[in-house]
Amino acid sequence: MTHTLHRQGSEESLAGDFTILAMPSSGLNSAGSLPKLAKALDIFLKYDPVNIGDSKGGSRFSLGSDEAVKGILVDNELVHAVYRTKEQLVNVLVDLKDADLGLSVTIGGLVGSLEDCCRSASVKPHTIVQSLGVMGKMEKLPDPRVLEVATMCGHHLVSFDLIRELARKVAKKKLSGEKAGKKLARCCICGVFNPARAAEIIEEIAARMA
């Protein structure tokens, strides 16, 4: 299970949406596991993500700088990432591969596109998980857009209030919608928010309210 696994949208929007994650296994190799976790890290950077981040310590965005987020790391935490490409997570688990650090690795986006990612990177999945949706008061729910913002911050750090607000900005040009999302990536602490994903679903939705 991971916290990654609901993020809504259509499939053109998620094709942009590639989450990772490598964590020790508490009290097996978790010791002494900072090393490697810094060399997952280094890994990620290596390929231009566009949000990194700590579990428990913050992201990019909410600390300020990738070396702020280095320096929190400590032992039996988990690392995360998001890229927009295929490319990117193909060269990033070959380099995690080539590393063999021991690590479990999630990741996330389109079943599709993973399995391509995979066979790519000459590795094999253990585990696929799949989201049934979201079942139960639909109408209670926001605007569609409006989750598929939320959804990318599985913590639900991410109001629906501030993403209106700041789309209300876009939409007035108070505001470009490359600032809204890096505003909201602010909000999700371990880095799994996309702040390119959600500058594009802002200016649509601003659109609308123009």
Given for the second form:
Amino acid sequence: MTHTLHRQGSEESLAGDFTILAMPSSGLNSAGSLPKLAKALDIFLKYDPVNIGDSKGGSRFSLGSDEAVKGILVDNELVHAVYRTKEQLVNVLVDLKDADLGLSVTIGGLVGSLEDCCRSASVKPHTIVQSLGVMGKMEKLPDPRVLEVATMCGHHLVSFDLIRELARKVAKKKLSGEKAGKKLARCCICGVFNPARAAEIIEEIAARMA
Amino acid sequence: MLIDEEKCIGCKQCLPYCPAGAILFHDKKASIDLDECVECNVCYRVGVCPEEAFVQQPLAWPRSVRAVYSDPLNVHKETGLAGRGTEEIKTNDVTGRFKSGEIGVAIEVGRPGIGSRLRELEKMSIALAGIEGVKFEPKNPLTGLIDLSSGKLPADILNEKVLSAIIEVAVPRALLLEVVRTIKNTAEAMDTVVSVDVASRPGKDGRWEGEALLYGADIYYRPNAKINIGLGKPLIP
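Could the form predicted together with its partner chain be given as well, to go with the form predicted on its own?
The complete assembly is shown below, putting the previous chain first.
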């Protein structure tokens, strides 16, 4: 549950990080859902997402292209996209509402921003899931900035060590922040990682190291 | 996961990719610490090894449990879904799983990024099973392994390590605060971390039911969330 929920960071940073997913419900409306999922993905792509992916195959970065993601869609799965702005998300919601696909759609981000987007697109929030954060052995966690990057892959396939390693390379000017973000995005299999936000955070970590 | 020692050229490129820190380096060769490896397949899938030295070995019970809760490309027979959880709120506009007056609670043990032995998770499932009125989600891929009367897991999987696994329960509104406090107290006795969330519908006053209860009890919740926006239909047109 909640692979797009527990993203960490300041409100200022999270304000540039929106996720969306569309899916049928298994056994209820999943039969024949493939063309609807493909249509939802086309709508996602129309508004310049920083990442896309599907839950059973891979993402723009793990598969290498958007066409590859479109080529592996199957019935009964999720399609994802990630955006930087409210305006992009509102445009997507308006198009999805007009398309009337019948798929369930879930959006992620700051609650106030999401509710604004719903009002702007004239859609009604139905159910919410809210994070209570992390509990337990907090001393096991890494530097909060590293955690901000890692939590953008909800399945935690982006390792803390790789984030630190790439930040060191950025600090030594051996790699750009943008390329570091995209390298990390290859590890996230379903496409909910935000490589653009990751690049910004890694550049900040690198500046601290330099 | 294994590394073919004959193929490994000792370039060390794979070392930082492992989310579990299970790739070791000795005598100019990389190898897998099988006790720490969670079988997430990141090293293999990312294709970081220039010599293709990673080898996916067949996984027998109980080691197979590691891949089930660590590699999100595993499709669970209980749900037909890939990943570690269920459809939860994502299709609530179609399934009606969460109704007004009922709160969903998910405890993801090992997240973010620390991982967990299943014996640590069992501490949480035992604590929750002890609260009358807590209902474990039947479609969750973990629930089938839990003895619902005691919360115990099969003894032979307790030492298995996973990247994370999710306990999903539903509770009546009146129980939410007791359940959250139990989770917090139990987490403090666990040798890992847990990420916790609360799912709810709007109440009669338009406020999210879970948030209203948490706010009233001065329990912290984060400013980000995810919202099902109600576009789903039982029959796709």
